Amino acid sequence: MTTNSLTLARCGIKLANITNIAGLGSLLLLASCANTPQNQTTQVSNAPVSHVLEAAHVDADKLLNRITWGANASSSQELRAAGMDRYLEQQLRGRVAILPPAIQAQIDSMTITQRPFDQLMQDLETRRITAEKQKGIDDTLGKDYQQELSRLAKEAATRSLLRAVYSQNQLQEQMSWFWMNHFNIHNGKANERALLGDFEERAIRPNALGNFHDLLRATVLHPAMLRYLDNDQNAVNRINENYARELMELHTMGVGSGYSQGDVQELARVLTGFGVNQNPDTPKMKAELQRLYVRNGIFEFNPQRHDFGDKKILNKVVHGRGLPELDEVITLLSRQPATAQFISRKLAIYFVSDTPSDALVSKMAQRFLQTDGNIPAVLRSMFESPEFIASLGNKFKDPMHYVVSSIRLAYDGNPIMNTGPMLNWLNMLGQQTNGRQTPDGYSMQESAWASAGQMAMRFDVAKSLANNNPGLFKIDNQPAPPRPPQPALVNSPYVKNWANSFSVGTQQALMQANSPQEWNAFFLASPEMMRR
């Protein structure tokens, strides 16, 4: 048995399960079980905002791999020009990013960009009702309606991926994904496929590096969340607790943090009347209730469905008065020490370690409370901690990080024209965009993704990219380009220099590559590319 075969055996992978592996070195990917950090030289910046990272001699490319979706030559140049601490500060501020023209043109051409959200949803509702009336007689309209929902969902996923790959504002894009996962919504329920794009664009992304209170409030008031967690069915004397429970259990305080079943029931009463209205008409009601009615697009607060009695949540009395009750409760929940701990731990798991220390989480939580939920302040306290610095290069990539970081490295400067292959890879790797059925979101821990089967599929992705996947550059309904851009890997001085810091085993495998394509595949499948 060869050394590489021994690696296979340790990972529990059967050779028969892996097809088209060319060359001995190809098996190096299976050393995903390995824990090989990357070593890169650190550049000194000028005029830093803070000296913490530079004083700690942090590896610049390792830092880049953690606070972005993946290092490449362009982002490395930006970081080195600004200096690590200033670059981090720029990322925390979430400045407006200018996308490459070809990428921006793709986004600008989308229906979700061009059509006002409320008009789009009202038109879809008309189509749904018409299709329902024809059901059993002519199902064509129903199929067309479902196809349109799927098309809109693909647009939303594509927009998110394009920004993740090409935006200079990388931390904002990562945080948008993090919060989308935290406030998870499944695309398979009702018409959520049409709602997700707006949920990300108006509720999540503008607040991803803002204040947690504002972020939480925006999610509560968005039709996508209200529909996903059944709050559009929550009305006085017909209480539905589903959203209230997840709001405390998953979105703010966390399980076992001190709230009771009674608190959940009282919160559900506060949320009565918060729903979705895809009809252009306002419901009829008495004049004294009409003045309390609120409509924003297809979001609706309907006072006829609201419980106006007083409530008691976490020992605080909330006087019944309609929509303003929500702001009082959002403030109450977002200022809970349990919420600060829960959110801080989740951020630390995403950015630092599967098992962050209690000391780090407590420090972040304290900052959360001191700043009233200022997300950049909490992140800064984490990024400048010794625990974060020591963790660089060791966090295992989930599928999204693996796919996006590979694309960023391979096609730095070359705009892809079709995210279809990326979406297929994410499906194949078990992390479909907005595909998590349960509201807890995808796991960010290594044990969820570091299986032998996952590594075999990642190698297939690496091979596809290494062989210059033409689908990435083929516009739908048009012929594929005769010569799509080559991935900038073996021919990139940046990548070659990076590879020099890889483990001896990885470098030996790269030396055994029989072609540039094989070298590219071995690099993308290396243990070092599995970590960030």
Given for the second form:
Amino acid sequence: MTTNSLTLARCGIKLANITNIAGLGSLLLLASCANTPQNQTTQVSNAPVSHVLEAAHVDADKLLNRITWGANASSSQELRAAGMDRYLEQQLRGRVAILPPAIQAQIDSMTITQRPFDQLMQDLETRRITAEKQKGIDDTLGKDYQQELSRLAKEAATRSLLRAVYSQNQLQEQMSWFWMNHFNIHNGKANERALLGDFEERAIRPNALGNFHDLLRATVLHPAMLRYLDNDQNAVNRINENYARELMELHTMGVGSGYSQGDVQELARVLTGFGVNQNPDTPKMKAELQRLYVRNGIFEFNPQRHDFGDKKILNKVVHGRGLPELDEVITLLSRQPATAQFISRKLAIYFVSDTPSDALVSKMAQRFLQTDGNIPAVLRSMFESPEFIASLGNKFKDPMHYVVSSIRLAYDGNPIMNTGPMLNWLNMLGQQTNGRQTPDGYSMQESAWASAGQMAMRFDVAKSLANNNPGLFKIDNQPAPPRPPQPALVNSPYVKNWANSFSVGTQQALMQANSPQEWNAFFLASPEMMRR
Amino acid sequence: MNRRDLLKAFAALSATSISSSLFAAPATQNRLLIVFLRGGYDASNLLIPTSSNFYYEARPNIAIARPMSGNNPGATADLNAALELNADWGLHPALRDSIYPLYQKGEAAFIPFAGTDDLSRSHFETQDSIELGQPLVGTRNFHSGFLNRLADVLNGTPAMSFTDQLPIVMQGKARIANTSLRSPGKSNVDNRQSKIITQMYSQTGLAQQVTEGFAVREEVSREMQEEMNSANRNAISTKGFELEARRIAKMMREKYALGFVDVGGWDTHVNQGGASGTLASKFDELGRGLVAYQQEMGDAWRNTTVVVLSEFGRTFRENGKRGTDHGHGSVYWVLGGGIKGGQVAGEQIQLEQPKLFQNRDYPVLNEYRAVLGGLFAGIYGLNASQLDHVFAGVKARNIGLV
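Starting from the form predicted alone above, please write out the structure of the form predicted in complex with its partner chain.
Following is the full complex, with the preceding chain placed first.
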């Protein structure tokens, strides 16, 4: 382990004493500071690859279904070329991802790609203020402003879905979704619709396969989180404890893990002054406070609003001194054994079973503590466990997995042009992108997604997916293509071959199909397609 | 043959694959709907402790004014003041046209200082523990909710969760289906296809969910068709929770004896408002929805009970941003055509600063399992062992509402 001390000049934030794992230095990114989208640039290691999965004769397609957003012909080919263990290794490292040109072009043309975030947010604020002044005189301005927020949210959701379907870095995309859900933010609050894309791009995704400490820090310093959990309203003597509570309960240690109401209140005091400022001006204040003021785009630490008294959190005294208190607390929280347990259990529920064994969780938590929160190391200890291997094929898909895996199978190599139908299906299935109102995120357990109402809805979606859906290939403001591409299901040797391994009941149903579309529908509706 | 009989006949014809319990006529005339307000609603601004000076000190910006005193009959009513319930309590003015008249008719009651002993002040933890309805100490079964156990005790009473996922409260041994009525669409899977899919699942662990899922979907689309037809005739346009509640009432009237629905968005940390504002609009919407439910139930309202609850109340004092943070004790509502309403029920105390729990919240004096147990015992005539199945180890308390 090495200890770095670095200053990110552009942000004006000094990161003191951040412990970092050798070899993962390039992952240490202060996400909300960087101004260009990053590609993961971790070097390919020459470290020997284990042979755990191969030795266990794991079913390759089942493995793909679990560590990617869904097996399809091309990923299967990729895995077979690399070998199972090396493929996993590559996925854990997150190579530079190349997207199909048609997909990359869609992402490149988005406003959230083209416009610097801070500028975009300042312009939106100007529009909001103008619209507010015109209220009652000209309401179209307010309506236009709201529509623009929704359009930006749709861009972010689309980008996320396109990457889930087409990126080669499947595990990184799955982990991005996992952390987006763990650090859930709701689209419906204030102007979150415009903030979410940047939150995902710069706080979550670059750290999805990085270090938990850095990930946590990036979320705490992101305006999207500060606004969602009301911390932009948290000031000295006007404490708002909402974020402090969820930070301990949902983001790090977990409820009932040993912190008290007093700890929540003290943490809320540490968090005073961290907020959002969408105006170009900075507040005026005395010179000695001015020195402590930090501005990074629309993120702001305003010392005038900060409680400079000493705090006591988890029996540790945190000396009041401004922003560095936060770093101290983030380190404290991310190194708690309770945090290691809580995060490990959540990962195991997502990737292994609704009820992972305590032994597996403890093993992962130990790895978490040993590596100071190195996410790939924790994941590897899970992926190589007998419990993980035994669980392949059993985990019930949540709607996101169901929709994305179906599209990956149906349109492998045939880039879709419009995610509108996918977004709609996710809505129907109760898992709207960034639509979870509460900060706990969507459930990852079967009981939440396998109820009667859910199953019936899923078959509706299966049928819509199974027909060659023109909506998926319609570019906005242009006529739909007369003959959209067929979903490659019944005509795909890969799918046909896979279906041969399905149960007798499923095969009998497939034989009763009256048309290729109906075969596709039954295939997508099958019990086998509900699990990963 | 009237419409209802006709529908039943159709259902019987097309329902060969449908489980018989799903559409069996309810064995009991009683209808119970639980409405869960998720987010810990600010009960202190719903049921206003008008006799407490401390309330007005603790909430300088968001308190609801005392009702106009009766010794000035000529004065115009203050539309922003609390509606007088008794000497100690008033009701939020947003409920003037919905719940207040019900209260005056004796069909609504409130239980202050209600809730759980769970002290985490976490939404999710507390919602879970209320839905489970199990003791807080010892091992808990996370797949056994109290409404499921009630359905189990009532032996095949048809129950439905009007939510898009099956909530914990409805999970457990009794098979209970779910369907959201917020914006139900029409199914595109035809009869032949649904039979083939049902067959495909017959040997799997999901067989029952699939069968019930199709049956409920069909039922819902029939109801929606009916709704469209009548909407065209009567041009009633409702939306939001009011529309949802109307739909729920139709299905509760005809098919289900036990129902659950949740309403989110009560976590008001910032600018919650007072007589008007964010929270007032939520109360208004909820009140109108509950009255829509009452109207749609028609004659069945006489045998209907609605309980409105939430995971906790909020801090008694307003915070620096004119909102409230997570608290402890809450106020539950009980509505129904046959209840002894028109009262504020259960154990109560005068609200002064030293009486606050941990100097910030309402204490819990009416533990929810004891209170609900008493309510269920009264409604269904449950014996001690049946009650123990629903709320193990809890002594039910009759607070005189049924």
